[in-house]
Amino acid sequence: MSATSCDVLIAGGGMVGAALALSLARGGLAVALVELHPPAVFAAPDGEHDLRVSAINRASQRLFQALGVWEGMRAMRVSPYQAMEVWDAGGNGHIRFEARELGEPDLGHIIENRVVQRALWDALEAEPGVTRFCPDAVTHLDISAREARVTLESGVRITASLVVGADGARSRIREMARIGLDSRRYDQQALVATVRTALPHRETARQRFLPTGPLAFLPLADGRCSVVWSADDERAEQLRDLDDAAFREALAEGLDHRLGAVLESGQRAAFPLRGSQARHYVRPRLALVGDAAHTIHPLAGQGVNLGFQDARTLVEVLLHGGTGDPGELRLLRRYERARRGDNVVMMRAMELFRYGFGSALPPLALGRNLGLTLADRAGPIKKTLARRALGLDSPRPPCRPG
């Protein structure tokens, strides 16, 4: 049985536990990478488009941008967009936004997470600080007042100064830490596919609020767009279960025809929706960062958004934090507390859309419309909705390629 030591390590390579460790091993710090699954390997640009895509804003760009891994991205397969369109069927709300609105390049980018990983992996692959434990786990946690223990799957132990849970939102470091979790269900599924559609998309994401739930079309760069469809349970089984033209029919009409037939349908999955806040985000020795920390509501695309934003926040507080400990809790509770307050403050904030929108009551189906109709004419306050769904106004973070 082996043994090795290091300043962090983080359970799960994911997106965000791998643009956190190369961040922190471009910061100095000796990393270890434990991960279960290996990243896929992406093909060809013009292969077929992975169903698990997100919608990468500008904060989360620059991240890449400074890991120098944002070119390797695109080398394989990126899609930006250049306008939004929001609207309400239960009603004539609308708003639209537009990047030369902002003065901005496009309004952010859609990118398969496969293909997120993939160029991420690909730097930590010549990153001397990290060492990657994969496929391997974390079957063992032992936290004492100078140090953490770890035991994983493969018999190897390693002692660290913290742990970072980075596993998903069915996080194991969460458990075995002890860490509560305050979660419910939305009662509704993501159904996600991908969709050729008779009119172009003309790199425009729309959002149509239903009275199931929000359905999304989000434009690809070959023309086609990946769809992700948030239906209350028995919507979203039904869905399901169409056969091929049925749910072309289906897609067609609950977008108001907006993009014409939809002519293609591939595969298609669901995934039950709910949100989550951890109790708390550290404990001495450990933190907890992404969907093992918290999880919202996809309608506006910002779960993986703020779970790149509690890496940068990280990186911050341990690189610049002046102790040298990494582990120190008085040092990881800054990190706590500049990103807990913010992710629950979007989490309602995505509830609340979701019952707004969700809701047959004239009073709020009034509302929302005339709020809708309102924003969309008020410049100011839409110009603030966009910079802040785009992280405009967020500062670079402190690591640079090298």
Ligand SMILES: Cc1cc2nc3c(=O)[nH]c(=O)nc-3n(C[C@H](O)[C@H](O)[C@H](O)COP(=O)(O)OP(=O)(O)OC[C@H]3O[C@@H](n4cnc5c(N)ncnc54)[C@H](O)[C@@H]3O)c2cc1C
Given for the second form:
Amino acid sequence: MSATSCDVLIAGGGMVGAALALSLARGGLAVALVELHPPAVFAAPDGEHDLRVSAINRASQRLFQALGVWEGMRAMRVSPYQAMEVWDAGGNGHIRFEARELGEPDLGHIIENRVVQRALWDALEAEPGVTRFCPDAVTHLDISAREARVTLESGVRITASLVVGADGARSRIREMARIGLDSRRYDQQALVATVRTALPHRETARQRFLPTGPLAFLPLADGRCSVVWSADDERAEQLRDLDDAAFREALAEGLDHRLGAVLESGQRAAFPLRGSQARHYVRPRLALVGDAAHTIHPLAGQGVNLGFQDARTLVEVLLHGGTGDPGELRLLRRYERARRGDNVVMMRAMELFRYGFGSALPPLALGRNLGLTLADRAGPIKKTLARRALGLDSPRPPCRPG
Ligand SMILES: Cc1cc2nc3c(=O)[nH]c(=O)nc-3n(C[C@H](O)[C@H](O)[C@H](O)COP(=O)(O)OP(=O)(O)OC[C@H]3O[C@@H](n4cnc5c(N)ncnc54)[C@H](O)[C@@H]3O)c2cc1C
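Given the form predicted alone above, I would also like to look at the protein as it appears in the form predicted together with the named molecule.
To see the whole picture, the full complex is given below, headed by that same chain.
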């Protein structure tokens, strides 16, 4: 058994953990990164799209640019989108955003999760400040006033000033630290697939709110679309069991035939949806980021973007907080204060959308149609909504001293 020490140990080298590791190492901290699964290799830009994609907003893109990994992602495969249309199946409410109305080159990019993770890991491999332990996992965590002691499955023992749980929604680190989770099932599943449609998507992301949940068609650079269909459990199970031809028909109908017939659909995968918030984001010598701290409904494509905001804020606090001890609770609380409120507001907003649009009650149906139409016509409201989605406006400064 070998023993080593570092400033920060990060458990989980997914998109958020990898970005955090790179940022902290670039800031001069010694980082240990522990990841269960070796990240996937990206074969070729003309190969099959992975089913797991994320709508990456401008704030996250800027983080990638600052870390020097954006060009690597572009060289693999990213799909910019210029416009977004959202409408309601239960009425004539409709809203459309366009990049040029905001003076922006695009409204964001659809990127495979494995592309984001691969580009970050390529940079980590050249980063002397990060020691990677992969495949490996934290099996034991012991926190004292002076340090955190961690044992890995491989038997390696590591002493760190701070341990960060970036190990996803089922975080072991959160469990080991005995941090509770407020979690609610949405009784919906997100079905994902990659499809080809008869009509061109024109770099427009489309989302239609059906009574059983929202259906999104996200445009990919090769002309296909990545579909995320969030549906009530019963409907999701029906959809999952359909044969390919019937599933394609259901998709075309679900989108109100806006892209014509669905000509091809490949594999499908389903993800049960829940909203959750860790009761604490920090403890002495411990912090949670990304899905380990919070999960939200995917209907606005914000989950990992919030995780990157967590990472950015934690980096700012640790590198510029000025105490010299990254595990100090007073410092970590600044991170929690800066992030928790925003993450909760976003989760509640998504729930409001989900319940508001899922309801067939006449007052709600009328209200949401009126709301969409008014927002579409009211320039400043629409602009504010779009800037928030791009991550260009934050309701509060990233972190406050205190
Ligand atoms: C259908 C769907 C669509 C979505 N679309 C979007 C979108 O468009 N935009 C968006 O912003 N978000 C989206 N999200 C949310 C987004 O996928 C998540 O927020 C994001 O994956 C969280 O990243 P993470 O790095 O925090 O966690 P994860 O991606 O879960 O990564 C955790 C990492 O930790 C590793 N790990 C786990 N346990 C251990 C352990 N014990 N030890 C070491 N390592 C461990 C795992 O192998 C993994 O690599 C979507 C989610 C779903 C379900």
